[in-house]
Amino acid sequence: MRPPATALRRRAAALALTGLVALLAGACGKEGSPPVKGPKPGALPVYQVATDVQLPDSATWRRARSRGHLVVGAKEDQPYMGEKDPATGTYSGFDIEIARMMAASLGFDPKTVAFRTIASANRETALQNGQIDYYVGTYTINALRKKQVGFAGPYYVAGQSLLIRADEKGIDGPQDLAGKRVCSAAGSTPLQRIQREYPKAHAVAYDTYSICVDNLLSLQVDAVTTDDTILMGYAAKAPKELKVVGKPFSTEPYGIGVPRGDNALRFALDDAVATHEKNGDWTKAYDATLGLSGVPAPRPPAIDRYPAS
């Protein structure tokens, strides 16, 4: 049975106060709330790194060589994907491990990194803009986006899924979302799909995932959909009050952006995925991040080294 609409609503004005992840931090300090879950100490790999590397026909390598450090963009509401601590500063997730293990096999101190947080609609802008060197942040490879920019990997296959309250009944997949409000990212491939697909669902878009789970838990959304590695690390921050539903209903590989046409840098990431896929950094970057919703590591996808554009 659902708890009463006045409770939810009590609790959808902390979370809008504080914010989701803050809430499930501690930061109101409420009895019964999720813990806090992460990497626990000497769970991350450390990566080695090269002292070899020369990129000459990378302009990107160079720029970044002159001033000493890499620029990554990254997501910053996505739980252990792509997490910023509000109170450090610092970045957090399986994405992030995925930028410093590219950072360490081209030479750089992946403590050196300086993440930059990068919007779905900006991250095209963003590298051809040079304002960043490569981009990981669930950022799926497509015909369009090739056109823009160049893509490394893919290093993760995910699909879009749907996260509903866990005690909502009646919604087992996109099959059953007519007349339901379904909230996703202005943008974003999963909120077209919807629109497309699933057009007797009322789609809602916010710049971010964590203003929709904020409405989906203050009742004014009934669902979130985007890929299923976002939902599952909201899923387990508050396993009580959210969960993902139904099998994943689209392919979305993960690949590492790039500047279109500097097929230095992406072969040479396409060798580094290879390379931290093997040696065991890749599974126990997972299993220290991901992982801690409770899926195990699937098998890495094969590598898509398409010809230089």
Given for the second form:
Amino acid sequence: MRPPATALRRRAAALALTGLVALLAGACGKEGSPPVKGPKPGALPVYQVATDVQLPDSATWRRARSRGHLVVGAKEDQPYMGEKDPATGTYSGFDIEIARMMAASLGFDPKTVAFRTIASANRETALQNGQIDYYVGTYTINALRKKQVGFAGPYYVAGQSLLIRADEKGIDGPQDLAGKRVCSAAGSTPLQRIQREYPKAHAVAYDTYSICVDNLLSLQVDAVTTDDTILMGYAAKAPKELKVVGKPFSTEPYGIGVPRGDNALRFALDDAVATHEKNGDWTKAYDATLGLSGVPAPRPPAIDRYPAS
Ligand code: GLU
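Since the structure above is the form predicted on its own, I would like to see how the form predicted together with glutamic acid looks, so please show that one next.
Below, the chain from earlier opens the complete complex, with every other chain and molecule after it.
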């Protein structure tokens, strides 16, 4: 007879495969038919490109102008928020739409935006060394990060939550994590919160949340923790295997990261967020992306136009 550990590993491998297949199926769909979940191209707003933009005080904007297009940092494995289609290389999701509407307001055709995938732990460096012009990817505004980068917005407020296997019993919130293995992304605020406020949980860090989800499906960890926006996307792609539990236990205001000190760019983006909230683009973009999770569009948060720094 096979020792139980091997049997368990086999079951784990089979489960992981099921999960991955389910995730992929959600991303691709049948040829000629829209994806099961995910933004329907027709429903996405078309953003009016501003024609008379001049931002001479923004070094970032001037550099993008002479380059001819914007380079924007994003996530590629967060369904509904920032996801890259492996077949076409196209990015989609609410964050991606925010990035595109910002581009239009800065005078760039959103179709020309070059997206670069940047993991949570590398965002500040990418902005500091000029790898990207701005960053839109579930990026929480906080005091510590404000010492390294600037933030326009917020354009949305998420909350930390938990993703577990659908058949898991006994984890209903962070208070149940003592002795459990909990996965999150390196350099993220949810990882820090678990380590700081729930020290009895065994925190495990990887570069991305999709690696955490693979580890959850293969029984290597007991839970994945990050923003509800991200976790809802994974649960929707593998509803038989995964579920989000409990109430959000933090406040994560999402900002558009800019190089620190480029106040001209930051204020222009604050204005742009306000414009697109007012003209209905924000809600249309939400409905076509994150809204597919079933949560109706909330009222966008107040913009925090903090003084030049
Ligand atoms: N919003 C959190 C953060 O900025 C978690 C999501 C992420 O890692 O992008 O750290």
